[in-house]
Each structure stands twice: as structure tokens, then as C-alpha cells.
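Just one chain follows, in the form predicted on its own, and it is written as C-alpha cells.
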Amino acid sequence: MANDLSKLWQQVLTDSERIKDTSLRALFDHDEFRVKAMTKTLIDGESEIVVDFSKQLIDAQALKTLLTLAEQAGVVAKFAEMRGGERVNFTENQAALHTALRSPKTAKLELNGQDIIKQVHDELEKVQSFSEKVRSEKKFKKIVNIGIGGSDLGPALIFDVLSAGRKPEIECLFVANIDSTEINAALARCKPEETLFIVCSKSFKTAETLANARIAKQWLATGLGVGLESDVLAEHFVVVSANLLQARSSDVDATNSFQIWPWVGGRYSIASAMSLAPIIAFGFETFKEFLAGMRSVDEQMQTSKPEDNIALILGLIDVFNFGTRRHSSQAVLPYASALRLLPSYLQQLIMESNGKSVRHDGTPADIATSPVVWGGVGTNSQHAFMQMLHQGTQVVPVDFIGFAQLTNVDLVSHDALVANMFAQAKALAFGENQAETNDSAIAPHRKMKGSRPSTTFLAKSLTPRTLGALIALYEHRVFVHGIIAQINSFDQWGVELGKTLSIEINQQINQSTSAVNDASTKSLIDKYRQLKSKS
């Protein structure tokens, strides 16, 4: 870290140490304008998200230091460079142009002499045409999306959210795990002649996806009474990949295929043809609204004043909470059943992006990077893990996400749902030190100290546009933390190692001897062979 940045980082650490024993109650008592100063509203047409971070354990001085650090580190300037096609993914010599997936048709961006925006919109037009064809023909009653990671979590999240508001034209099922129990359960709900398979894989080398595609093809051939080489099967398969040549050589024959690009990370591909399944289910116009929400946040991240830049501020609070090693875990609690998959989606987005320990120059990171991300739906979570959040030995910052309006809900119950969200945030922040008991042995067990940080997101309604805005906000928080920590948020070499080793071990499982060079893995392979062979 450059010398001037090191000094600022030392000031951040000083602020963290200064504040760590301060209570949130004291921070509120000493600043009557705290809520106003620490509540921002992201407005874009009908989309409005109120972000209240006043319950974060931070004060104006610490936030000012963080904003100065962001300015000196050139966070927003580097965001603009990323959007402009700079090769920010330097270990793979790639740009990271997920923001181009939602750029307007009038935008201009060239990469390696190619018009990126034209490529994106040409593909979107193909997606629109195909989705409208499938919807109008009504031949397919079920779509099975086969993918894993970003090829599964993104489209599944969109489908879940939109399904809460209206019935999809076509039911979508999502298969990811190589455990064939999952795909067999999905296929049991389908009829071969009415099923469309969308096989999503950026590299088209992902073992789980190829295994499930093979099972799907065999099931389809058997059900239709045709051979595995029949051209009929291709009409039931669609491929989405950045490596269409590899897809064609992988025994997955598809009449229709759609392109993504090497400069889009899988966990950032939700704005691409990877979301074909929900696009078919709900229509392309709905997807356009989703893209518009993302695009709005992209623009605000790049053009807002620092003190009003919501994504920047949230990213800096992440740096303050996790980069300083004050906390190591983050909980995401949406108070909307439609967002039940959001914590899983954000696990990949945040931890695969920033789960690194080496800086750009190859030296160890001196700023902590990714928290452990987890969560669940409110109010279910209140009867599962909220006890630990209130009184446990670990302090876990929480993101609460709620909505003033949800479709197809009982209004009395919805008021209670939102009241619960507000109550949990209040209890975490301010605790309860007056135990209503005279029994001195019981009283300490009923005390809650409070000062447990949280941010509350409150939107008008859960629309496609709002969902897009929320996801973009989290994407840019990841970017901010990555820049401050000086890591590459866009590679995933740890994931690649696991893939490589699994292929090697799989090849050796059915061999008479094992060439594995560690005793534990060799022993486990031997035990597996023994158990597998027993009747």
C-alpha cells in the first residue's frame, strides 16, 4: 500500500479502535442529526430504496476518513476504468465488463477492436426473439435449467422473486448438484415431449453441469423413444456459454445457443442470457426492467457525490467492519419469502470475488477481505439463529431487507412482518439492560448489551427493477472492498484447483490402485471402494 494510503489506513484502524467500545445508544444521543445524515435514498423512476446505516457502529469522523481513503485510492475512478474495459482481472488478462450487459444500446465501448455494446444487444435481441417464440408456441410446459454457481443461483433467484408476484408462463426447475437425486427429482415432475433443457456453463467444462446434461439427454431419449444421436433431442436443448465450440464437442447437441463472453464472470452473469429461463417464464420486457435497475445503480456509483454515493458508502462500511478485522461474518436477512435465495446468491458474489489473501503485487493482503456470508428469511431466522446475533460471543453485522408493499400477501401479516424486521434491528442496536426480574441469578442471562451493527434496506416494492438495483448495489460493494484491499475480485483460482483435483480423483476411484500422494485422501478412496462394493 502506498505511503499516503498507509497513513489513511492507520487512521481507519485508529477510528475503529476508538469506536469499538462506544455504544450505539451513545452515538445516537450525541448526534440528533445522525439518522438524517446516515439515511440515503436511491431513486430511479418508480424504484426507491431507502438505506439506513445509522445503526452501523461508525461515526461521522470515521466515515469521513473512509471517504478520503476511497478518494486517494481512486475507487470511483477505477470503477470507471473497469466499465471502460481496463483489464482489471489481471491474472487472467481479462476485462470485467458485467456492467456492459446492461448498458443502453446508444453506449459506445470497444474491446480488442470489437463493439461490445453491439454484441450485447445483438445477443439480447436473439434472446428476446427465442423467448417470445417459446412462449407463443406453448410446446414446452417445463424448463429445466442445468448449471451451477452463477449459472444457477442468478436465474433461480430471478425466477423465485418474479413468481411471488405472478404466475410464470412456463414452470422452471433448477438443477445444480452433481448428486443425481436432484435432477431425478426434477425429471420426475416433467414429461419428455414438454420439457426444454437450458444448459448453462461459461466454460462448458464444469463437471456437475455436464453430468446432469448427460442424465437429461438419456432421460429424454428414453422418454421420446429415440436414440442418443437423434436430431430430435437437439430441439429440446439450449446452450448458454462463452465457449460454444467446447459446447458443440461435449455431446450436448442444441438447436439453439446463446453467447456470453470471457469478460463476464459467472457470478456476474445474471444480466446475460444466463437468465434465459426466467426470461422465457416472465417475458423479455420484465427482464428489461431488471437491467434498468442495475444500470441505474451503475450510473449512480460512477457519478454521485461521494457523500451521497450509496454503493461506495456501503462498500466502505464493509471495509470498516471486515477489513479492520472487527468482524468476520455477515448476515443477510431479507424479510420477504421471495428473496429466500438471496443469501446463497450473495455468498458466491461476495466470497468468490473477495475470498483472496494476495494483493496485486503478489504480497499478502494486510486488509482482511471477504467476510463469511450467510443468512435466511425473516421471520424464520428469528426462530433459528437470531439468539446468537443478540447475545452470542461473536458480533455479526446484519443487512435487513424489507418492502412496504408485497403482492399476494395478507396486509395484517405484512405489517407484522415489517414490525419484526424493525424490532430486530432496534434490539440489536440498543439491547435491553433492564431485566424484569428480582432474581440476581437470572438477570444477567436476560441482558442484551446492544451495539450490534446493522443496515436496513426498505424499498417500496419488490419489482424486477428493484431486484436489479439491489444486486448491483452488492456488486459494487464488493468492488469497493476489493480496491481498498488491493486484491483481484474477478478471478477464482481456488475454485479452479478444486475442479482439477476432483477430475483427477474421479479418474482414480475405479482404478485398482491409487496414485494420490496424500495418505488421508488415499485412505478415503480405499474406504469408498470397499463400501461401494458391499451389497
Ligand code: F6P
The other form holds:
Amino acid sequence: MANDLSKLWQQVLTDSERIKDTSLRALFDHDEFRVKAMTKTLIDGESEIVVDFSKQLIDAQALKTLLTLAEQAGVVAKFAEMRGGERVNFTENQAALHTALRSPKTAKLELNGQDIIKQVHDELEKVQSFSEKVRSEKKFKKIVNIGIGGSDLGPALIFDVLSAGRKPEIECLFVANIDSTEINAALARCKPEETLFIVCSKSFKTAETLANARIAKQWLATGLGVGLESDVLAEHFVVVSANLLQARSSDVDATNSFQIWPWVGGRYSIASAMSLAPIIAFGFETFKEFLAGMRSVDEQMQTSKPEDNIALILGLIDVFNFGTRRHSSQAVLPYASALRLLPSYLQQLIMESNGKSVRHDGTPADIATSPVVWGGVGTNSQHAFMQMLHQGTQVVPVDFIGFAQLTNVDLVSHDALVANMFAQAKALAFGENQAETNDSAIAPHRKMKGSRPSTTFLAKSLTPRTLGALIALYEHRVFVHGIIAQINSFDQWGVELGKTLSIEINQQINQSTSAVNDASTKSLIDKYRQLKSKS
Ligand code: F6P
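Form predicted on its own already given; the form predicted in complex with this ligand follows:
Following is the full complex, with the preceding chain placed first.
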């Protein structure tokens, strides 16, 4: 870190040390305005999200230091540069312009002499008219989205969330894994003449996606009683890619195709044509609401005062929890079944973005970067893993996400659901009220010390707009952590090695030799060959 940043970082560490042995109870007792100061509300039209981070083990002084650090590190200025098309993904010499995907038509943004906003809106118009056509024709009753990572998790999340509120016009199924059990199960629920396949792949080189597209095509040809070369098949296929040239040269013939761009990372592509499946299922107007929710957080991140900048503050708390305290994992616990896919979505967003250990200048990162992200819905999680969060040897910061209103729910049960969320956050923060209990009378194994950090997100309702806002909040807090750690949040070189090796090993499995491998991998390939041929 530069000298002045180093000094500030030392101050953050000092703050961390100072608070380390303080209890959350003491922090609350000493500051009657704590909750007011540490609760921010994001209001955007009908959408309202209350973010209460008062149960984080942090105090006003530490927050002030973190905000100064952010100022000195130019976090918000760098965010503006990213939005302006700076090549922040420097290892791939690319801009990261996911925010442009939700910019209004009136915005101005050029990259390499190209009008980015026009490109985005032209494509959105294509998406709108295609989705309206599919909805009105009523030919397709099922959509199978074929894609993996960012080409699957985003559209699947939107579809799942919206399906909880209302019935989709068309049912969508999502197939990602190269384990063909998944696509077989999806196809078993479809009729060939009524099925539309959307093949999503930014690169159009991803093995899983190409394998599943091949299986889908064979199934369709057999079901329709036509050959693999028949033009009829293309009517059932749509392609979404940044590499339409590669798509055209593949075996996937599609009558309709939509574009994303090299400057959109796969895990940041939820606001693009990658979400075509849920757009068809719920209509373009719904998607516009989702985009509006994201856009309002983009604006908030760039323009609000630091002390009111929710994404910035959440990112700085991540820096504090994972960078200084070195907590190694983050639990995401939505108290809404509709958000059951959120933890997986965030796993890719956070871990693929910030799972790095080398800084811009090639030197090792000196603060811890991505936590392990995991989670599950409440209240199920309370009967599965919450015990560890309350009394385990590791401290796991938690994000609780709940809603005042959910559609199609029993109101009595809903109150109980939200009460459970509040209760878990309270128990983690304050444990047993030892001031009121005779501490020595409690057996050691029953003691709950509390002071386990959490943030509670309480939104009015789970609308498309609120979902968009929530996702953008997470995107930007990932950005904040990445800037402070000085890493590139937009590449993913680590994934590439696994991809290359799997291709090599796949070839070796079907050849007689696997000599180029290490002893363990060679032995496993041999055993696999033996077991495969055993009756
Ligand atoms: O896992 C690596 C990755 O490149 C992700 O970043 C991406 O979302 C996923 O694979 C799928 O890639 P594509 O959209 O190019 O098929």
C-alpha cells in the first residue's frame, strides 16, 4: 500500500484490536444512538430496504477510519472510472461495464469509439420484441436455459424469485451441469414441439454448455422425427453470447441470437440478455423494474455522502471482518424461500471476483480477500448449521435478509418467520443476557457469549426492483473490498487451469496411456477405467 494508505490501514488494525474484546452489548450500552447511526434505508419508489449493521462488531471510530481509508484509496472515484469505461480488468485489458447494462437511454458512454448505451438499448429492444412474440404466440410452453456460472445462476435466481410471487407465463428449467442427469430430468418434463432452448454462454466455449446443447439437439431431433441437419431445429434454439461468431461455427443452430459484450463479466451479466428466460416468463416490464432497482443503487454508490453510502459501508465492513479480523467465511441467510438460490448466486459473485491473492502490481495481497460464502434459507438453516454459528470456534459474519411482505404466504407463519430471523440475529449478537443471569450458574456448554456479527436487511417486499437493488448492493460491496485489497475483481484465471486440465484428462481417459499425469491422477484414471468396465 502507498504510505498514507498504510498508515490508515494501521489505524484500521488498531481499531480492530481496540474493539476485539469489547462485547456488542457494551457497544450498544455505551451509545444510545448506535442503532440510528448504523441503520440506513435505501428508498427507491415503492422499494424500501432497511440495512441495520448495528450488530456488526464495529464502532463509530472504526467506521470513520474505514470511510477515510475508502476516501484515500479513491474507492468511489474508481467506481466512477469503472462506470466510465476504464479498463479495470487489466489482466484481460477489458472494461467492466455491467453498470451500463442498466443505464438509461439518455446516458452517454463511449468505448473504443462505440456508443455503448445505444448498443445496450438496441439489444434490450430486440429482447423485448422477441420476448413479447414468444409470449403472444404461445407455441412454447417450456423454456430450457442451458448455461453455467453467470449464464445460469442469474436467470435462475430471477425466475425462482418471481415464480414465488406469481405464475410464470412459461415455465423455465435450468440446466448447468455436465452430469447429464440434470438435462435428462429437465427433458423428461418437456415435449419437443413445445420447448425452446436458450443456450447462454459468454464465450460459447464452455464444455458443460456445449455438451448439454448437443444432448438437447439430439433429443429435439428424435422427438420431432427430423434429422440433426433439419432447419426446424433452429426455431427451437436461441443463443445468448458475447462470441456470436463462435456460436455460429458451433453445432448449435439458432434462428434467434442475442448479444452481450466482452466488457460484461459472466457473473455480472444478470442485467443483460442472459436473463432472457425469466424475461419471457414474466414479461419485459418486470425486467425493466429489476434494472431500475440496480440503477438506483449504482447512482447511490456514486453520488451519496460516504456516511450514507450503503454499498460502500457494507464493503468496508467486509474489509473489516475478512481483511482485518480474518474471519474466513460469510453466511447469507435469506428468510424467504423465494431467495433460496441467492447464496449460490453470491458464491460466484463474491468468490470468483475476490478469490485472488495477487495485487495490481504483482505483489501478494496483504489483506485477506474473499471469504468462503455459503448459506441457506431460514428457518431451515436453524435446524441444520446455525448451532455452529452460535457456539462454534469460528466466528462467521451473517447477512440476514427478510421481508415485511411476501406474496402467497400465510400471514401468521410469516410473522413467525420474521420473528425467527430477528431472534437469530439477537442471539448471535447478545447471547444469553448474562447481566440478568447468574453467570456462574450456567453450565459452560450452555453459555452463549454473543458478540457474533451480523447485518440485517429488511425490505418492504420482494419485488423485481428490490431484487435488482439487493444484487447491485452486493456487486458494489465486492468492488469496494477488491479496491482496498488492490486485486482485480474482474478476471478468473484460477478457473482456467481446471478447464484445461479436464480437457486433457478426458482425452486420456479414452486413450491407453495417462503417463503425463502425476501418480495420484494416473492411478485414479486407471481405477476409473477398471471400474467402468467391471460388470
Ligand atoms: O467459471 C468460469 C466462468 O468463466 C464464469 O466466469 C462464467 O460465468 C462461466 O464460466 C460460464 O462461462 P460462459 O458464459 O462463457 O459459458
